[in-house]
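Okay, so here's just one chain, in structure tokens, the form predicted alone.
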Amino acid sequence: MEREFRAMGTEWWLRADRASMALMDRAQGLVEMIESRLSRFRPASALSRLNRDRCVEDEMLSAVLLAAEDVRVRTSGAFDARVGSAVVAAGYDRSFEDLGATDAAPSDPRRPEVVVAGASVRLVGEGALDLGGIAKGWTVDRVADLLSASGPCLVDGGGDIAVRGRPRDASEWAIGIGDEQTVGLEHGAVATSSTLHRCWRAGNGVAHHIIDPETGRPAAGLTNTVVIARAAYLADALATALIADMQRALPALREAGAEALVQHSDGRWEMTAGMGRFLR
């Protein structure tokens, strides 16, 4: 069975062959209302409450927000949901859909410290969270989590897939990443991230949502990458990762046995050594 919906700013599509409809309409109602807490874009999401209120409780945004510790710790602040500011300056101040030009503004540096006590969430200084570079992927694994109860499938929620077990009809997942370009999988996950298509003009130049946290500015040098990981939310992170800062993305990278393929802004493309077993 399939199911093609939009959420979260992008399509999804579900593909679990032995699932029912029902476990398939629980499957989009999980999405949805994910959606409806994580989005920065709604002003009553626990998102947005906490950075409007620097405290909230909520077991889902602290859950997120452990993961997205974890990894900016991993990746030595290449990754960090704490760019919030930083991305509203940039010109990303409402959903991309509702998005034009925007005039130019200067970086914004706030990042505030996050602090989880259980359920509790509180921020402590300036600055706002965004949870654009690992929210998806978090909640395509739990969707590839309930769905894979009845059985093979494969979560797709706009380029941040998750599959399990083998589908009915073949050997492995084959997932098209971009550019021609496939890869086969039979367990984990497989995230793309680009600064080509979440842009828009910005003054005289063009601006994308992916942050350099060093900067506080669109991140410069790649233009697309893609991350098989054990996980969504791993590869979500670590594909933005890498665009915003390679070096000190690529240890974590390893360290994680991820492998990844990525384009400079020259065109060419670069791969890590396990990467190849991948490409169909």
Given for the second form:
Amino acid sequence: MEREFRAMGTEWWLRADRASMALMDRAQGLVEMIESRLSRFRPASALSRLNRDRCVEDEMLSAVLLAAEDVRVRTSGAFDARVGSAVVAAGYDRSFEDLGATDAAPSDPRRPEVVVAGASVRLVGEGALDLGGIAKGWTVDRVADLLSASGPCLVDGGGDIAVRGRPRDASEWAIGIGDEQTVGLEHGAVATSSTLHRCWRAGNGVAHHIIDPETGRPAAGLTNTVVIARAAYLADALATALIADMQRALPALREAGAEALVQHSDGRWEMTAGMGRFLR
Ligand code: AMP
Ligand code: MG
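The block above covers the form predicted alone; next, return the form predicted together with adenosine monophosphate (AMP).
What follows is the whole complex; the chain from before opens it.
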């Protein structure tokens, strides 16, 4: 069975050959429920309430923030969900579907400290959180947890993908990446990040949505990244981290047993030692 729908500003595609219609309904409902809790574009979401009120009780938000904090430490700060104010300062202040040209704004270095205790989350100091670099992958994992109870499945949330078990008609899933590459995977996750799609005119130049936390401005160097990891939240966050600051992110990939294929802004492709075995 397959299911297609739009959520989190992107196209979702689910495939689980042994799933019932009711299970597919639950999977789609799960994505919509998580979006309503974690989106920074929904004023009533737990994330928006946290950014506004500086404290909130929400089990899901606290789980995602712990995952984000773990990746921040592993990547020596290349991935940092606390760059919310800088993302807005760069011009990404509303849903991408509504974004037009913006004035080039100064960077905004404010970053709050995040204190998590059970389900309760508190922000100390100024600045905002943005889970755009990890929440989609985290959601893909939750949907794969749900669907895999029925058998093998593939969950694709706008290019952040998890697969569990072999498909019925092949020995692995063939996953197209961009126009040029195909990745073969039986169990695990693949995610991509790019500075070329979510970009906009700002002042005299072009801005995009991935911030180098060191400078507080859109990162330079890489335009596209593909990461393969054991879980989609990791692949998602590491693909973002590589664009933010490749040198800081690479040790985290090695430690997590993840592989990557990256494109530099001059067009050159480069990959980690183990990536080749996934390319078809
Ligand atoms: P992705 O499309 O998964 O690469 O995520 C990009 C999104 O992550 C952006 O739209 C921001 O919401 C957020 N973001 C930007 N820079 C960073 C960063 N250095 N660390 C964590 N999240 C970021
Ligand atoms: Mg990402």
